[in-house]
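Heads up, the chain below is alone and in the form predicted on its own; it's given as structure tokens.
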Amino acid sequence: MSGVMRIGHLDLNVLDIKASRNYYVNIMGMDVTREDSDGTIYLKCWDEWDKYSLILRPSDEATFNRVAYKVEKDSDIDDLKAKIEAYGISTEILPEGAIPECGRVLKFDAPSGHEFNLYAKKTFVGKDVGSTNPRPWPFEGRGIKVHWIDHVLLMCQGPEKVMEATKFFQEVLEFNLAEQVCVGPNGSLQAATWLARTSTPHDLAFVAGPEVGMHHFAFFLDGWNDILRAADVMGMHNVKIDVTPQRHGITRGETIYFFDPSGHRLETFAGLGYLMQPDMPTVTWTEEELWRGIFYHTGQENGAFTTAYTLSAYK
């Protein structure tokens, strides 16, 4: 077993830290759990138990830095370091505390071109509703009250990079391939893949595009009524909505796409979709049904949806 459990946190650069703080706290409903002297803030959702799931750094560019996944135990760091390096990818171990509130961190660049971090320990703070006789949701709170950060979709430079990254995450980190979009001669190229380590349809996805970056990251909500309420909250705050409430064919998720003040695309993703298990047959979408897979109700192309996204920060 690879030991990878779930997404741990995302690290982004934002243009206006004050506006970003107000947005994620008062509209999304997150809490600031740490603030550094350089203005960097760390936030968590009410249904998460570790110290933070989102890092926002003040910058003059709105870019993607890295994504971290949590592994089950500290010894997994050493095991995965050996596996990743045997695959031909160089790694670095950051000491405890190098990433605030975290234990040792395994750092590497995936074949997709994105920086990934793996860690086993992060300061525990608990859910907002506690763990003894908990309420089903916090009566207190603000805005949409998102549960947790559910997944991230990353952009790769072309189908070849999607395929390289997918192969690495399947073979080395033991992610399972839930769904794929196949294009080209006889569907021989994977233009997009959805990969899972948990029982949800995806914890990570890759899509082909012109530049390396992040298409979106998603917050989990319970169901369709929560999606509609989220849209109401966005309307009340003049949030720029990219795609109004829809259903995906791919993953079956109920969704809204929208933007934060820096232009990062976000998603509220509701419902289980389906039970993802290692023995579930991979779902394949063909090139001619691509847009039905993305937006099931309309099945219509939205060019900006695949061309506008957050670029990775230059190293």
Contents of the next structure:
Protein chains: 4
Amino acid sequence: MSGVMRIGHLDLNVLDIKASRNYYVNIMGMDVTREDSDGTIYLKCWDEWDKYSLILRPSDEATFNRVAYKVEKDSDIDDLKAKIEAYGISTEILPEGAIPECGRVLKFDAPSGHEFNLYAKKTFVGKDVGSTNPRPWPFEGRGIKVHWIDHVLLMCQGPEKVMEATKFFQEVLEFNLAEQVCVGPNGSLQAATWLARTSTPHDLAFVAGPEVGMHHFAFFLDGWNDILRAADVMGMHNVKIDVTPQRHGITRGETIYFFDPSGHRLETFAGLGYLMQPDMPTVTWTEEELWRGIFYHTGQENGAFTTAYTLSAYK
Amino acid sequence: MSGVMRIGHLDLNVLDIKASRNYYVNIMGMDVTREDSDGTIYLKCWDEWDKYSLILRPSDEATFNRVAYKVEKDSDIDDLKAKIEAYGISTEILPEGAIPECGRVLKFDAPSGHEFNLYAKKTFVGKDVGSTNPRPWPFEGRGIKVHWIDHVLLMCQGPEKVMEATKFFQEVLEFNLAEQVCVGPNGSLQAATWLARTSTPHDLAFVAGPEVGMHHFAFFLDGWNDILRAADVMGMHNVKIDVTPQRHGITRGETIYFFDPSGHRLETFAGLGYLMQPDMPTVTWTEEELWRGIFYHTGQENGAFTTAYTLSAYK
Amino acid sequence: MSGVMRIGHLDLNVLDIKASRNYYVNIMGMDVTREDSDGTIYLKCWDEWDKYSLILRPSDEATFNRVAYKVEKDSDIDDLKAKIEAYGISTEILPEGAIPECGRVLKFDAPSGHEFNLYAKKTFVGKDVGSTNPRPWPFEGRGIKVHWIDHVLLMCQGPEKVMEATKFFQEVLEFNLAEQVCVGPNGSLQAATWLARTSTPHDLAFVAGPEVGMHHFAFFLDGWNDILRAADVMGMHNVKIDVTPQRHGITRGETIYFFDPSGHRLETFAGLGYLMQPDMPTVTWTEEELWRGIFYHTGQENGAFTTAYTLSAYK
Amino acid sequence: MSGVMRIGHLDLNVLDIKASRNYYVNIMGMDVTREDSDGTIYLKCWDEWDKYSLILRPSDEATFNRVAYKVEKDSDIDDLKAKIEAYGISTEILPEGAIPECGRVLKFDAPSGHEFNLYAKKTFVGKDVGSTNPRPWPFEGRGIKVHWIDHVLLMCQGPEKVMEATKFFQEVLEFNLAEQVCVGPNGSLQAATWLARTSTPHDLAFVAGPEVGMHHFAFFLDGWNDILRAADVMGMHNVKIDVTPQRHGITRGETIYFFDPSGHRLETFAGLGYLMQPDMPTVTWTEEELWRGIFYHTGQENGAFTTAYTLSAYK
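Form predicted in complex with another copy of the chain, following the form predicted on its own:
In what comes next, the whole complex appears, and the chain from above leads the way.
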């Protein structure tokens, strides 16, 4: 076992840092663990042990900067640098500390058009419940008490870009393809893909769309009852919900889509779904059943799924 | 304790009796307990003990005929006849057997414009799990395994009719007003009311609309997890869903709205909500928070709530 | 509708009033709404609207004083006084204020050997969530956030006393018999009975045992997930649990039995169970399946069900 | 990613193959996918894709034969053979087909005293829901509908053997140590360990006991509600339950322990627990909080946890 372990952090620009802070701290239940003089805040969830999983930068646009994945060993940085460059993609290594609290970082633009960072070290903080005789959840917690950042769905310009990105993450970073939506002649095009390094259904996903950006990122919750509780909390706090509690056909996940104060779409994703494994047969959703895959109950388009997303900040 | 106990049965016209039968039997999980030569079928849920709670009549229109409530004692028929007539509403007593499997029936048109029947006796069948050392639920069951018919929401022509109907059911049939939506100048008009005889939040409800008809009737389910399972079963069987799993602010109920093959709106309503009591303060929803009351999570109109309903059959 | 509505309050003696206060307030989530100079505290749950549902008196013994039920109308006091005395039981009417915050009280000893109080008025406080556009649950709440006191199970000396008490509550106070455990020759003896005035499975229950006392009283929770959360909270606070999360066959309720700091057994009871109605066939559990009725999963005796209970204080 | 992926199958002797078949098929919901002339049956769960995960052999003793884990690549067999032998443990390679439906198998006795098999290939069957537009669960399913075999807890003779086994699986097979119970002077002895290759809390666990054997193996269920449903089904079928629905402190899993007709202890384990990762800090349970770790709600010994287990068949 080596290479990419899981999503490490997201780096986003937000419009109103004060409103964002209140939202992520008091409604989502995250903690601010670092704050820079430019107003940038770093947050972690109670069930995460590294220093942060979310970077929010004060800005006049609500955009996506980059996503970072954590790799198992520092030597993975070198191994993956070689593999990525051999694949024809240029990379850069940032020195320790260039990304706050992190060791050296391997930076590159994936074929999807998004900046990815890989790192092996981040300042350790520990879970809120500790690691000696821990409680199963923090009795003192705020709001939705999200567990961890689970995955991100990135938007690429058209199915070809989805396919290029998927191929790259499968071949070079050894992600496994859990599910795919196949469209076009004889289902020859991947309109969306779900990729895993952990044994959950996805740590990273791609979807075809008009622009390069982020469709949403997701927080993990235990199960369907936490979804109800989360939706209740959202209702109490007037959170703008895109799609109310729902079953995904894809991943089997239980979900809510909603927006943060800047308009970034978030998800609470609940349940293991299934045990993802390298030898699990990839699940394919056909063009006819695409919406059944996305929203299992109605099988129909819902909310702003295809029209609202976060643009990438960099050109 | 005497007078109205609970909803007894609904009497509806359906377009395709075969499709309806399959739907209510295999997806909802009801049993056909009687069938007339004209094709009318009578159905009951596993947790009900009387012969039937739903009458479906083959027709070329999908309309509402009437709703029946069961009273505790046969003498209640006479007492309530006197009270209703004293209120200025004419009534009729149908002899035993006029409504199949039922004792004599008190028939009248409520101020809402709907025909109501009251009866004290119906052929006893028993719950599917029996009454000696019963299982908590039937291991052999079909589909959603609905427990019982819980309530009906009737549509009246405008708030005045809602108010007239509510007054009548409070004063004459001694229903208690659990919740109300108040609109108009200083909240002077009841746009919708929820009325109870049991200690659940409602056995009967009224809503203002353009026509006299039925907005929906509801099946009871235990809780939020049964709601997910029900929605999954609906997805598997391509049931047309109006509103996916949701929390009502009003009644606190967990809900799905969906349609039967004729277009009648149904609900699966889960949870006790709260213990309704005669002395519980009536909950009031203001015009501004009306949609928060109906769909707590978004606080916004959703589905075809205000546009789709079942017309009354009789003129 | 008139007569008994529901359980109104329990009056108990506790050993350590400070520990009890902390327990009921911070772990159960009740509020202290009144405190007398002798140290007696009065508590209510968030979903109750009357001033209190629990009286805890500092004492050197942990005993049961009495239980009070609320009736619908003040005139019920007189009607029920007449009925009870006609049944051969002497009664007393306490003037308004004799029981703090209550109107006049009808006091009598039931055939079970327990003191019962009936009252029609208690100072109104309102639910924590209010009655205008209320939230479905209080975002700011403590611990288990119990909804209301749901029922009490009283212990009588032997089946004959259970039968006498049951007959009295059925005939005089018009409770309905939801379930019974029948033992002895041909099942001729009621070893336990569950009686309802609301449409929940029980508002009062009796069980045969060696002494006159209280087996437990129960708090209502919504459902099985609240049971898990409650048990987690108990584990976090080292609450002494008698019986871990479980399904009752009787009532179908989801349950935990546990003890307060004085050793009074409490229950968190979840779910509606079923819609109790006067015409619902009484469920009978046979002697062979008695433990299946009590603990459905194992069908076996568990915890201290038959050996631990609260003695009555008065002789 | 390479090496061990997950538990592949368990190989057990059972006393009454007919009763076992009925139990695993109709109550657990598995399918018999192969049957040998000697009466041995092979079973799979609906959510597994390989031919079988359980081998039951007719016998006059209820014993444990071996457990097999699936590795990712056929070349892992050779790599791991070399590593295991370098560690000082002798191995054997069985040719393809020696274990029915499997490719070649690497066989060895672990320091725990148990026979382990590693294989890379097994006949593919597919999930019951297929892999094109799949339903989230099989509408037609039986009983508890277990998803997959999740893990096994093996019993070793004393903490030293637990420590030896743990060291071997960490160092040679690259399992990660999720949790441990530390006893003895300064917590110097591992009395139990939980080891993972997937990102669930455990794929393999060891516990100290008097004999070499199997404490239990576990089926996966989605969550706490499936636990209730499973326990209800067990109650309906008179399954012997060891420990009713419960939260583990260790792994946070929601659980039931129960026995199959031969007396093998099984578990239904629900929930992801947490995202296990190589860099997650190992959770340590101290001797004082050992039972809080095992049964979080009571923090006390329960059932036959320390006294009932399955002996190993081979000497």
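Numbering follows the first chain given and starts at 1. Here, rigid core means the biggest group of C-alpha atoms that superpose within 1.5 Å across both forms. In this text, all values refer to a predicted model and were calculated from it rather than measured experimentally.
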| query | finding |
| --- | --- |
| Core fit, then N302 C-alpha moves 2 Å or more between these two forms | yes |
